[in-house]
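To begin, one chain is listed below as structure tokens, in the form predicted alone.
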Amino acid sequence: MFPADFRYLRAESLPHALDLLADGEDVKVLAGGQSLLPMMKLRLAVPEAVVDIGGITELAGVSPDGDRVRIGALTTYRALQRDELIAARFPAMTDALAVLADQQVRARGTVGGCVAHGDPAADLPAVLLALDASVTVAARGATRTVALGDFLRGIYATDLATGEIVTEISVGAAPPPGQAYEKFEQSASHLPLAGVCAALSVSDGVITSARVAVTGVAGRVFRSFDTERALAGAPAEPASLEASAALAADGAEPLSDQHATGPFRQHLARVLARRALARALTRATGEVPPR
């Protein structure tokens, strides 16, 4: 299928390309292009034009800044798998990209293109929830920086105003040392029916702290906060980690579809966050846990 009659309209600079979408045009900001075409041509995206920021160079790459990392906007899936900083610091990263989506889909989709489409099922955002990211976002004029968990908002809806683009992904430069990246695809697809992110700290048999983020089942990724709350304190074995895990579901209103029932997706939670959660405690200490 066909998409309907737009305009193209190639960005030179970020400020041209805010000028662009300040013209008042229904206007749609084209990246990789791996989410928006799929939907124009299914006619779920009909824009009056489309601006093309693919040749902004400046929104591409990774770099550590003081306390943070910064990933341009424009960083394609591919240029991550391959980043030394990313595949030394960020494990659950590398555990993500390896299994999302294809070999096409990685060479030109984005982070920045992911993070604002605001997909519930995608797996980069679990991730990037986990480890605590940061969105920057520009317009004519202004930039600010939110939080990821304010900045998804539900299915397709997210922070992002009429005018702006996101600029950046952030996330801290000292991540917790156990992480992990689970998940459970829809075969046609790729997209996970459900996965799990878990980013542990451990110290003298204790899990001092935990992150847990869960994609593909609700309206939304989120976190489970039961299951950081279970997993804090808690001794660094594996009847922590079952009983932790079997709350990671919890309190969520699970989607149903013609892929997945509700129940199902929320007990696919609970296996990988049990999945992601050893892995991650593995990674931690360098030890196998018990069975």
Given for the second form:
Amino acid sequence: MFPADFRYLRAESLPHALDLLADGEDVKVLAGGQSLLPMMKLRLAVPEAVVDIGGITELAGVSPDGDRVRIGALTTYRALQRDELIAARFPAMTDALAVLADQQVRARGTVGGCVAHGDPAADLPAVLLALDASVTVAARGATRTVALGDFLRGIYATDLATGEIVTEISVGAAPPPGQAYEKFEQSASHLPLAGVCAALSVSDGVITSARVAVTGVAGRVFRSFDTERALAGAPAEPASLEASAALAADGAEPLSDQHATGPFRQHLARVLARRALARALTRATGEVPPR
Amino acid sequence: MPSATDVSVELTVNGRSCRREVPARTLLVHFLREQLGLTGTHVGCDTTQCGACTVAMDGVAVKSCTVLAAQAGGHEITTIEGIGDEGKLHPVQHAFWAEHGLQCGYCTPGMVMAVRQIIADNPDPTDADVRRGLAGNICRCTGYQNIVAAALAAAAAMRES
Ligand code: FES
Ligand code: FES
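Since the one above is the form predicted alone, can you give the form predicted together with its partner chain too?
To see the whole picture, the full complex is given below, headed by that same chain.
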């Protein structure tokens, strides 16, 4: 299959892209194309025009900036996997990148595209949410920054308005070292039926703070506040993890489809939360857990 | 007559530059097969899952069914036709032959291009590395055993040479 006809517009710069986007009614932004092109091939997306931003090189790359690390929207998964700063400070991202899609898709798929697409079963948003990411969005004459938790609205639904482009994702430059991502994948698509990212801060044998994000289970990636509350102040030992992981999917309205029922997805979330927390704790304390 | 949805695409394929006017919706795989006659790159699915269409774009393996020809403009593409020839197979091609890493052969061009990438990124992969690396390639015939064996043999041969 191939897409329906469209006008192809290549943007030379961000302002040019924003102008092109403002000109048309039914215009889609094309970055790496690893989500948009499959949808266009299946005619699930039939845009009148496509603005290719792939050549805007200044939108790619990872750079530290004070207390944040900026990830350009056009940074590919492959580039992230090979970035030294990411490898050194964001082990949960490394976990997710290793199991995300496949090597060919990682070579083209971009972080900004992933976030803008709003797929409720994507790997990286869980990690980004656990790491308190924010999303920078440009429109003609304005930019704004939104917390990722507010940006992701629902199934393929985001806060992105007509005429806007995601330009950057940023995360805190000093995340807790105790972080990990675990998933259970649908074996044909490699998308998570459930995926959990945990980020723990530990001090003197006590969990001082926790962020836990779940993907693939509900209509949007969400933080499991029950799990986080149960962890805060708890002793940094396996029993605390066990009890709090059991709450990971509480309150979620689970998705049910041909691949998995809602209750199965919730079950997976609990199991994966336990595994992610255990690995996060190991990384936080530098101790190797008993097998 | 060029229409509003046509684009001019100029790119380098297997070291030769070429230029064609095509509808914007033309996928790179169709450009290679239909405009350039390079039919070694296959189409096995509609959903970016099978990897039969794998080529290298600026030296990195991608799925040519999920790249517009227009996006490939200005870039360098290497297809299965560009990595070896009958008298002198690429070491990965040789290993697929020696290890019997194929049956019908439909997936093979994509497998070879994907294995090249796995070895380029990690010259000494384990069995598990190869299997994970081939997550984006589907074979309906072999059961993968000999494909993995071929990848490991190719990696060993390439480390020695
Ligand atoms: S034809 Fe490209 S992945 Fe199947
Ligand atoms: S050899 Fe037939 S599909 Fe792989």
